[in-house]
Every structure is written in C-alpha cells, then in structure tokens.
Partner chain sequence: MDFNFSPEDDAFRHEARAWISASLPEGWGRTVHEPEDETERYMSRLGWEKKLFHGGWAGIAWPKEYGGRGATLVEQAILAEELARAGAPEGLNIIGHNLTAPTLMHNGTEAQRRRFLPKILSSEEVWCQGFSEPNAGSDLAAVRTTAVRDGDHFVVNGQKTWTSFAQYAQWCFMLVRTDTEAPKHKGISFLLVDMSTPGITVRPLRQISGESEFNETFFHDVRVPCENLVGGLNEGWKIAMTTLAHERGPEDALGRQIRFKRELGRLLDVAKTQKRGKRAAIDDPALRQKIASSVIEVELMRLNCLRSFSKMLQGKPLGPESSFQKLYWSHMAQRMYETALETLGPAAALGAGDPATPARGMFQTGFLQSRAFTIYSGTSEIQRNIIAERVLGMPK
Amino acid sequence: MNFDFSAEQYMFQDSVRAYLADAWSVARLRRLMEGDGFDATLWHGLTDLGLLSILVPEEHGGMGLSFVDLALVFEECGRALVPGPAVETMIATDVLARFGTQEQKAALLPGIATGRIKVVPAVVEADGGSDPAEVETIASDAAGGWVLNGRKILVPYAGLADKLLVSARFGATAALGLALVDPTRAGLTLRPQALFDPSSRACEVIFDNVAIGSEDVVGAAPIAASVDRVVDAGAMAAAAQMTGIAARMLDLAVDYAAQRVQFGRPIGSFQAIKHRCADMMVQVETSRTAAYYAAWALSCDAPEAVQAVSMAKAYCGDAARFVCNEALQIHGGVGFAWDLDLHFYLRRAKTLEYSFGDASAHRERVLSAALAAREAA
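How about this chain only, in the form predicted alone?
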C-alpha cells in the first residue's frame, strides 16, 4: 500500500508555496499589525488558487476534496504565517458541508468557494476552553426560533466574518449544537482581544438576547457531533500549521548556521550545532507524521480519529515550541531582536498551541479514550 500523498497533491502544495513566496512575506505581515489583520490581495490570491473551494462539494461549486488534500496546504499556511480567516473558514466549511441543511449549504458554500463569505468558529469559553462538554452559552426557546445568551472568547477574526459558527446548548434539554450568527445582529457585541501573536486578531463575543431563527441552527436541529467536529478539525489544522512553522524555523536555523562564522569557521560545522539541528529535524518529521495521520483519520472517519487528532495537537505543539526555541538559541542574541522575523513564528506557534485545546487537554482526551476502550473490552 502507498501511504504517501499523490503527485497532484504535492503539485498543489508546490503551487501554494510558490504563490506565498512571491506574494506574501513577514514584511507585509508587519504592515497588517496596525489594522484589522486582513490582506485583501492575499485573500483573493488564495481564493484564485482554489484553497477555499477544496472542501466545498462539487454541486456547490467546489472541488469536493477532503482534509487529506488540505493537510499540506495547512502546513504551508503555517510556514508562511498566513493570517486569517482563511484556515478558519476552511474549518467551518467542513462542518457546513457535513452537517448543514440543503438550504444552508446552498446559501453559504458557493460564496465560500468564491471568497465572498467568511465563516469563523466561536467555540472557546472563559471557563471551559474549547471542550464541548463545558459549553455554557444558552439558546432558549422563543417564538419561531431561539434567543442566545452567553460569551465566547478568542473568536478569530470575528470582526471580519460574515457568519459566526457558535456552539451553544439548546432548549430545556440543553442539547449541544451550532448556530450560524451574523456578527451585526442586535444584542451581539464584539470586543477586540490582545493576543500574544500581534499578527493575529481575535474578539470576545457577547450574546445578550440575540434572536436567531430555526433556520440558523446547523442541521436545523442541535447536533452534538457538529461541535465535536469543529474542535477536532481546528485542532488538526493547528497541528499542521505548527508543523509548517517548525519546518520554517529549522530552515532559518540551518541557513544561519551555514553563514554565521565563529573562530574562523561556520558555526554549522560545530558538532553541538549539528546535534541541535538534527534534533530539530526529528521533531519536524515526527510532527508531519502525526499531523498527516490526523488529517487522514478525520477524512475517513476512522474509529481512532479523536485519539489521532489529540496526539497530533499535543505532540506538534510541544515540537513546535522546542524547534522555535532551538532556532532562537542557534541565532544567539540577535534571534530575540524585533527586527528579525523569528519571533513572529514563535508567537504564532504559541497562539496555535493553545487554540482548540492545549496539550494537557488533548492528553486527557487520549487517556480517556484509552480507558474507555479498555473498559469496553
């Protein structure tokens, strides 16, 4: 059996990398820091490449592919520090294509494929993080629909989104599900939040008696599996992006070690530096294996998908942190300078490390799944 990506998938990765190398840079990212963090030219370029249509079914104007086809793309997004809400919209696309009603798909998916519509998940809460079991946002019964009350934090690019994909508990049964909410709806308040990564944007979203219709509930009725899917897809995408960041930091460290001369020779010729680079490479390649496997498991609904995603999220976060820190050490004091780009990769990696559940939360998920399987046996 061949477990490698296809030639077409590698060609698409090469196209994405070539486009980002030509059209995007950390220098341009720096210029976004004073604004809303959105680059319209980049967004249209990614749309023209077809990134936003990958998960959109063919009947709605997309390619009808899967997360396997996106794994390499997510890695390139991390490697190039692509700002949102591209990855966030792709995560939401998977959920809508899988759980949405025909009306919801027809209304949103064609617009997503062409870049007209941006959808971002709003699942993180102050007390429960991304854990679906800890959702406290309430959708109460109302005439002809529901009324939302609650608070979400760290909602990525909420101010740019056309729709928020909000996790909530519906009705007297507290059934878990997702709602599509317009950020401009009455009773909804957006408050920008400062992030460790200055090149990303997020908001606190407060719902104060926000009225939504029954047609706004993903799937027409609350579906708990849709909330789990958002968290798992987001965790997998974060793992792949952190892998791309680690790979880029390794490249930067190796290039610097080949150029920096100390005691009359490049520091890359010293055994201690070689060992550090070798350790970094092991972490990068192992991260790739974990992230790619998680993407495959999600794509085919493998029984071990939850464990695969959580292992990838935990491992890739640890690995990215290690590789980023080692790259900074190889650069020495200059590695911490604001004028050098390294700290942007470290900051993005740290932000992703805590998105959609940190390493501790995902290790607990793996342990819980293992114990449950043992009891079932």
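Predicted model only: the values in this text are computed from it and were never measured. In this text, rigid core is short for the largest set of C-alphas that superpose within 1.5 Å between two forms. Positions refer to the first chain, counted from 1. What changes on going to the form predicted together with the partner chain:
- With the core superposed, A372 shows a C-alpha displacement of at least 2 Å between the two forms.
Cool, the form predicted alone is there; where's the form predicted together with the partner chain?
Shown below: the chain alone.
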C-alpha cells in the first residue's frame, strides 16, 4: 500500500512542466482561436517527451506504462491548458490497447506512439445526456460488415483525427460497441461547432449510411465494456485536468493577491481573501487525492474502479467550479477582462466539467454502488 508516486513519476512530471513552461503559454493558446486549432510544434514536443507512447505497449513501440504514470501528466496538461487531441488520443490508446484486435493494434499503436496517428472518441450525442449507454447511433448488419447511421456532437478535433472511436448499437441485439471510423469515409459529414472554449475544436459528425467492415469494430465484435472504458478513462482524465486547472487558478489568485494593493495594503492580507484561498487549497488537495486514486483504480481494474472514477469526476468537477469562480472574483474587474488569461482556464474547466458525465450523474453512480454494497454486506 503506497499512495504516492515514484521518484521517476515525479521527475517525468517535472520535465513535462518544464517543457510546457518553456514552450507553451496562454499567449500561444490564443493563436489557436484562428485556423485549425492545431499547434504542430507543441504536438512534436509532447511526442518527443514520450507522452503519446506511455500507454502504448512495448511490443508496439511504446513504453507499456499505465494511467498511474499519466495522472500527473494529465494534471500538467490541465495546468498548462494543453490543447487536444493529446489527452483524447491517450484515452483512445488505452481502449485500443485493451480491446483492439492484434491487427488494429499493429495498425494504429506504433503510429500513435510516434505522434503520426491521432484517434479521438466520438461518444456524445445531442439527446444522450451523461449515460454512455444512451446511444442512438446504429450499426446495422450488412454484407461483410456494418452500416452506420447517426449523429455525434462535440467530437474533439474530428477534422484532423485519423480515426474516430464511435460508440454505436450493433445489429439486431443492439449490442454496444465501438467502431473505428476514418473521418474521410463516404457518407460521413463533419460540421465544425462553435465552442464555449474557443481555443479548442470539435465537430458535429453525421453518419449517413457509412459502410464499415468487421475489422473496423474494436475487438472485431462489439464489446460493451470498451464503451464504458472510454467514458471512465475520459472522466478520470478530465478530473485530473480539472485538478491541474484548479491548482493553477489558485496559484494565480494567491500571486495576484500578494501584488494588488488597495487601502494601502496587499489584498492578500485581508482575511476574506486569505480564507477563500485556504478553502480553495483544501479542495485542490482533495481533488488530487480523488484524481490520483481514480487513475490507480483504472490502471489495475480495481473492483472499486467505477466508484473511484465517479468520485473523482464529481468531486473534482465541483472543486474546479468553486476554485475557478473564486479565483476570478479575487482578481476583481481585471478578472473579467478578455485580455487576462483567466477565462481560458475557466472555459476549459467548464467544458471538462460537463464532459464524460457531469457531477450529478457521477454522484448517482456512486450512490447506487454504495447502496448495493450495503445490501451485500
């Protein structure tokens, strides 16, 4: 039993943080509001650091490590507002490594490890709410494969992804599974969506009789657990990123409060401000506890993994909401200015808060599990 990271894991965090401090900034992020939203230099830098190969098994040219090795990295990605589809591709990597066929892994994982291939989840539907099982996209039986019909929204960076991981119900049994679909396939339309976070990109994706082969189904035949895994991994990664954002917002608030003078003294010497920062610190630290535990639980398929993930998504979501809002408040008028960076953190955190199930949905999952456990005891 050890609830701490290893020296190597902390060193890796340090190198990611140092790289991002040097090579990335909100100023550069702002440039992504124009164009395709992709920064090739950053992508190569992250690839060189090895981020995208961490989850790729060694036999496919990666490091064969786990989410525990990525928890601190996700936190740094949140902290520095690293744009997609880096984290998204890491989530897809985990799912492919677990559920993909040998051919799928051989075709995609080596390219992911070198940064050549990007894969993103396409699991959100307009009427789907937070439950991954509420899927209306249909894969109907067809000769030698399937035909996809349906509509996904908020598919991150669909325009520049090589493959989409599309959740669908397959055939007469309506079995849940994931399809690997090339976004250039015939019958597939992308519509870039206007986003709350203008530094990122996502599309609505419409599938109109898109033909796919059985080799395009993750695991060859639909596997419901693969859909759950995308959502759980996505929720955990979102929790860790929100933790990083909250930690950064707390730092910004504390720094600003030390500099800003009103009534002849730094506002940070006012107890109302100090106490707010202390409450923010409690929530940031507890977010870390929750997010790290979820990363560990998923990495080893612990029996309590689903609860751990839901605890983290719910707690970290509420905490990020509180910390971001209070950090803005502590900045006063300048906190409301477009030119100050705060709103980029706020917007990213808010987007993550509602991705892969919101806090209420995850609380419900925790409670159901707790009641079942009590029943069994």
